[in-house]
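As a starting point, one isolated chain is supplied in structure tokens, in the form predicted alone.
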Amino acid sequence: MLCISYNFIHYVKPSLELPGLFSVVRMRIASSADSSSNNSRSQMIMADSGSSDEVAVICNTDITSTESENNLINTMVERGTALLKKMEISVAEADKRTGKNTVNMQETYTVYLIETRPAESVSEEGTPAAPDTLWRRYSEFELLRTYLLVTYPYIIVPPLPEKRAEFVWHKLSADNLDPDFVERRRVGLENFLLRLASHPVLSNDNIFFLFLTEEKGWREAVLETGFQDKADSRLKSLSAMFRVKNPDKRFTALKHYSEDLSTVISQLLRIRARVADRLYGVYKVHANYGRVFSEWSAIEKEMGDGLQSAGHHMDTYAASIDDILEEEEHYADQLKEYLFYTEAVRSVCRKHELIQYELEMAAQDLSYKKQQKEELETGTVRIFSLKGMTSKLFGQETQEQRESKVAALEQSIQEGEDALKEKNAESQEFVEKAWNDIERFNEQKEKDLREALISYAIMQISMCKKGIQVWSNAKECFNKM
């Protein structure tokens, strides 16, 4: 079970500057004792400094390993939208199942339980109302996100957690059915849903709402939208990237930034995995101190008790690394989310390149038609044009033929002007919507990454303090000998 330590919730007046990431905080009770008696095992805290007297703030403190077992897993999203004000959303648990796939072969897969309930709903007994529940496979989350990418190409759609573990240190299982990995992915899927539910546009999508509330018939509903026919082919996007003549410098700079950010985060994750490997070895070696002190205590009379106690402290210190590195995976997952976000940013940039390319093609086609009309009206033909070669071979066209072609070209030019005007409007609308969402994303990204790095630093400080405490305890044991 993944457990996030060193966090607790307290309340401050809204006049203070808040260091937290978001205004909506989703909290999960990690205690197994509470989970059996509480069906939802979750609580949504809505904190809006503009409409409430108090706001929730994530703070940090050192806690014991016993307290960490009953700690809270915090999934934080942006300021609440209408959907989050009406509905509480959680991915409560994961379950392993076995069945036949599309080619009639046996397979083992994981399903996730989505719980929803009206916000602030209370039963007649005064307890929270039982949630509505449904099960979803990871592939259904993928289908939902693909639909959103195609339907809202101007939006940086939140990414899904990794399907298979990446950037793992050697003691961490890369198996996608490993219980610890499944638990981290459950947290990531819940965060994905809350990201969507907090988005000012995506939260209002009907297919997303059906995903949360209708277990049967949802797949048919999303396929009926015809979104697959609207999807741009990779070849078409690649062609636009290399052939567009006047790319928007802002989107070009954004694409380059996303590539650089992806490189930086990947390097951080690789370094963190190497550090985790070495740290694990250093901590586990301390168990040798415990073994030696215990053996030494057996041959001493007056010093025996002190050596035995010091050995116990060393054993405890060596064992603590497992929980520490499990907690570190939470911060690694936060970085991975933004590693995957960079691809979502590039997706918006590629769509803009495609729109710009289509706009340039429409303008080029219109220019060519106008040139044809001018040639017919003036009788001047370019030396190396196909029309010039045809005229030399078969003679000049009659006046009636030219007038007929001019009339057809005028109609075609009018249609071309309308198409160009439509493409211009589409491009302007896309740029406006995309840049609004990019600004929203940049604000979210800066808050998220700052908070994640600060929390990671606090965790490292706490870990060092525990090491100092262990050796201070050992020192006291030696003083008593």
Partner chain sequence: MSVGAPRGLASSGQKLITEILHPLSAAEEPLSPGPDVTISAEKDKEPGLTNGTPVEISSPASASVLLSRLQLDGDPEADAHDPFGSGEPRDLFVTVDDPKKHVSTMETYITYRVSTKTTRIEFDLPEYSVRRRYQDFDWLRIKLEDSQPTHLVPPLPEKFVMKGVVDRFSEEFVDTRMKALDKFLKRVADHPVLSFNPHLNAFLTAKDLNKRQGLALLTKVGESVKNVAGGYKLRARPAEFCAMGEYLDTFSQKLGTIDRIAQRILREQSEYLTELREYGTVYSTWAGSEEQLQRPLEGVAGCVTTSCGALEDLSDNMSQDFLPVLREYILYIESMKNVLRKRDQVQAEYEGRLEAAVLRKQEDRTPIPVEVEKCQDKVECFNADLKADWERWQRNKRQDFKQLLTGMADKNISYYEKSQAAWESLITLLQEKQTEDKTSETN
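Alternative state: the form predicted in complex with the partner chain, after the form predicted alone:
Only a single chain is listed, so you will not see partners or other molecules.
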């Protein structure tokens, strides 16, 4: 049984944890530890992951990490998810490079360091071995994803983090080179890789493996697969969408659901950004209290000290909003991931529509040919055709001519039947595989979003507690006035 573990303490700032993934990943550690008979390895993993305190702190909640872990362990072990290589993966750093692009112009771009290490590697001193590393830029991630989309059209392929910052509230920079944005993107890319690595189907893909291990020559390897030829044209997909007659109702429902979800999450993100802006304003104005209390305290004797101290607390209050809102960005990132996921879902639905359409066309084509043959054989014209009319007008065909036509048709019909059979099989296989992945996705979505909501609630509670603390401190100072 292959499994993946995740070492994040060294590389990821705790405050940037995505709790949704976090639990998914921690679950991995737990189950790999459970299912492994190699105690030293599981110990090493635990050692690698740092102290469990750090793990719990990240959650910043009263739920203990073990509780949360246990909540998920049973499910995952039961489902018997096909876990993957014994490999730790992380996107450790980001760096700037300049180079010549395809049109031979200088450009600056960011590269990300991918570190991988077999899960059981231990060096002589017993410390974890140094990881293998390579650098990738965002466009390579995009290429990987496009390849996977085409090669596995029945799979809901995990999305990449946004290329450009959207839904920003004013203080956040929309600049791609802004360090905070780069950092959040780094986390997003790591999340992407981990999702791939934990997917029962995608994790086994060789191109994916090469992406993680072969820096040079990977691009060529991808192109060699010829995946571009397999890609459906956009036009074909769209026309199928409009003309298909009997798509599977489940897919239709899923498509509508994903459209609704996309709309509502976009709305949510937009409003959340506005709310963040306003909240920022409310907090920051309080710094003015700090200043005026300080000035006022200068003319007071007994009241002076109390006022002055209270003023400091007002400054603290005003400053606290920065951290609060930065933390909230992670909630926004979790929502964004699922916003982007809806596109992947729609993509699978479109593929189904396309296959279904082709199936319908094949069936229609076959039935038309059969009818033609019947007409030729019986001489009745049921289907109006110019040929039929002309032959009626200008004399019948010879018996020989007719017989050769029938033979050709029979051949064609046989081919048609084969094609239909094939199409049917393709369609059924697609529906089965797709629906499998859809169910997996739904479960993942429910868990992740619920976790996200819980962590959001925790953030709100933390914000309230901070508020109460500061105002209580200020109140104490006022009381001493």
